[in-house]
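The form predicted alone is given below as one chain in structure tokens.
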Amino acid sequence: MTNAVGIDELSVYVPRLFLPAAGEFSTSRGIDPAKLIHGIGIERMAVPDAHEDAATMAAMSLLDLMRRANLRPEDIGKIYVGTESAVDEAKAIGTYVIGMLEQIYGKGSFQDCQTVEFKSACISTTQALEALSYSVAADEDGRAGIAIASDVAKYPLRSPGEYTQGAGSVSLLIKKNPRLVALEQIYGTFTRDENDFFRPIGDVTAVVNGKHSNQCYLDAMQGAFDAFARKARDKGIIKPEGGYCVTDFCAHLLFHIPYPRMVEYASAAIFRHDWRGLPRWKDIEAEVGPEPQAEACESAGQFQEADADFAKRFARSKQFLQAFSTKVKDTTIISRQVGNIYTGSIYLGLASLIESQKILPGERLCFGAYGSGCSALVFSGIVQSCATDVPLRQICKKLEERVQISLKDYEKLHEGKMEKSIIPPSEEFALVKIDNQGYRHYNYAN
């Protein structure tokens, strides 16, 4: 794709502390560890230390990205940050990040760089990526854009969402003629006003309506996928004929990962929707039984119950299990060890594929981003010829080198009652003070 725009490089930062899902945590919460590890898909939750927040993690992932890509401040025109863990109600988190990076690169080195904060729950970094893709394509100065996801997924202690917590940051380098993934610039969207997940002003933890949120996710993903498929056909990018469908032209499907099992639900909904009416559908119904029809049911409740039962049977069908194993499963490798990082979870999926060397040049990746409230964005990109030449990041090795903490220390960190960091900051950015006006001060600790 000549003069294409896309993801040239990415960097992942994860706190050095973790809490295992099994053991002290599952025992204290009265949860069968098998439910967490197999039912939900979470093995470990990343936990930020006392000196860490969304701003320090964003600065760390950006610093690593700049070093990996040999970037100078003058090479960057825009830094867009997607977060729902903002550290200020007005000041953009990117300005804090620039302030920290200037401790490394020199005061004023980023003054010719724009920054803005995107907020739309977990979809915001993807919206930043879309905006940057058009901006970078239009700019003639050759400067790159950076999309940063940085979040601390936090729920009340002993709440139903507690075991889906996590923390981390992903920085994406957006350039012309990228080395990793060239975006096809087709975006299917869906938006609806919902109360599935939100965080009132002043609250530090979110309100989650669990089952409703799952359904909103599936509804929005299906709507955005339909919009994407329609645009892809209209532009002649994907032309399914002769019993084929849009997902047949996608080597991997990457979804937002609030917890790994949700990716299974999302992919089952998309494959079921995309395969319906094709010759293979007869084979699926022969295996798992016919799909229920609303007009054949006595009530909406009866249909919903029958449809939910069919969805479970469909998810056990041979064709779905094969498609899931080939196209989706490997995107959850890192998230199983980190937990939910909100806006960056979908890009942990991309990092999982890259680090496990599962992508090949010429393959199409289909991304399905979701943000509660609710919005979805489905888009695609082509793996570039030199993608496999980009050095790996050894993310899984770094995750194994983290420090396990006790349940007691986790709860103190969660509640902001840990006076000192468990691991003193070294060669990293750290929050050192919040002054009497509430302003946050950061330093780079050598």
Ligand code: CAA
Second form
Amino acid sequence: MTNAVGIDELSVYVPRLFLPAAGEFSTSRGIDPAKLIHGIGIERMAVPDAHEDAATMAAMSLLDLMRRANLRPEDIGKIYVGTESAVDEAKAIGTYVIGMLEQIYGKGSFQDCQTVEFKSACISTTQALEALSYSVAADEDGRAGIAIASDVAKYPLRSPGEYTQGAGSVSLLIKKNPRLVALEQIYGTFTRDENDFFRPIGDVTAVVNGKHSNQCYLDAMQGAFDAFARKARDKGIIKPEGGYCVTDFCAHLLFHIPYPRMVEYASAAIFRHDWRGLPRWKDIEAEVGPEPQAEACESAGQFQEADADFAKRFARSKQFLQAFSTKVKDTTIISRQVGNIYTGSIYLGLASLIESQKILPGERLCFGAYGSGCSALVFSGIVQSCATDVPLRQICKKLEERVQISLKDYEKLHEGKMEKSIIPPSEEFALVKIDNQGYRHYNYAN
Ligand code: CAA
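Starting from the form predicted alone above, please write out the structure of the form predicted in complex with the ligand.
Let's see the whole complex now, leading with the same chain.
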């Protein structure tokens, strides 16, 4: 692909504190640790320290990205930040981020750079990436775009969402002739008004209708996948025939990861949908039993029950387990150690594949982003020939070096009652004060 636009570099920031799912936390909440580790898929939750918020984490991942890619502020035309943990109702988080970066690169060094905050729950960074892909392709001013995801995933203490929490930021460098992934510029979308997950103004934690949110995710993903498949066929980019289907042309499927098990539910729904009617479907039904048909059921409720039961059996079929293990499972490596980082979680999936060296030049990656409320966006990209030459980030090693905190400290941090940082800030951006007008003051601590 000549002059393609895509992801040239990626950088991840995760707070240095973590709380293990098994141990004090599972005991105090009366939950079998096996449920958290296997049923949900979480081993550790990243916890932001007292001096951290979505803005400091965004500044940290951006600083790392700039250093890794040898970027100067004048090389960057746009910094779009996706977040649902905004630090202000009006002021764009990117202005705080630029303020922090200018402490390193000099006052005014980013004044020629645009910044916009994207809010659309967990899909916002992907929408930012899509917008940047068009403006970078149009070569508006020849400069690169940066999409930053930064979030603190926070639910009420002792709620079922609590064990999916996490925090972190991912920065993506969007350029022409990218070194990592060239986007194929096919975007399949789905949008519907839903009450699955939202955070009313003034609330610090999300309101979530848990099981309903899972169903909204699956419905939206399927809708966006169909739109993507249609466009890919129309453009002649993916032409499945002779017993093949769209997912056969994708080496990896990267879904939004609110918790790792959700990726298993999502991929089972998409493979089932994509494989139905193909010659292989006969073998699957022979193995797990026939797929229930609505017309044959006495009521909608009976069909729902039979369908949920079939979904579980399908997820244990040989063909699904094989596809899941080669195309999906490895996207959750980092998320298991971090938890949900909302809008950046799908890119933790990309980082997981890159850091574990699971992607190869020429492979097609199919991304399925989801944002509550709700929307999904499915798009694809091709791994570039020099992708495997880009130095790794040692993310897993850094995650191992984090500091474990007690349940008591976690709860104090959660409730905003921790006055001092557990680890005093060093070589990082820190929130030092919120003044009496509500303006936030950040410093780079040497
Ligand atoms: N050992 C092993 N597994 C066990 C177990 C045990 N002792 N006990 C239970 N499990 C398994 C269950 O069988 C189940 O697995 P299967 O689906 O294969 O049967 C799994 O653990 C999950 O258990 P539950 O169904 O009981 O789930 P839950 O009541 O704990 O709630 C949740 C899960 C609804 C996701 C809840 O954590 C929640 O509300 N989370 C926040 C919302 C969320 O993440 N929604 C996802 C879609 S929305 C989105 O994606 C946007 C976003 O980022 C928020």
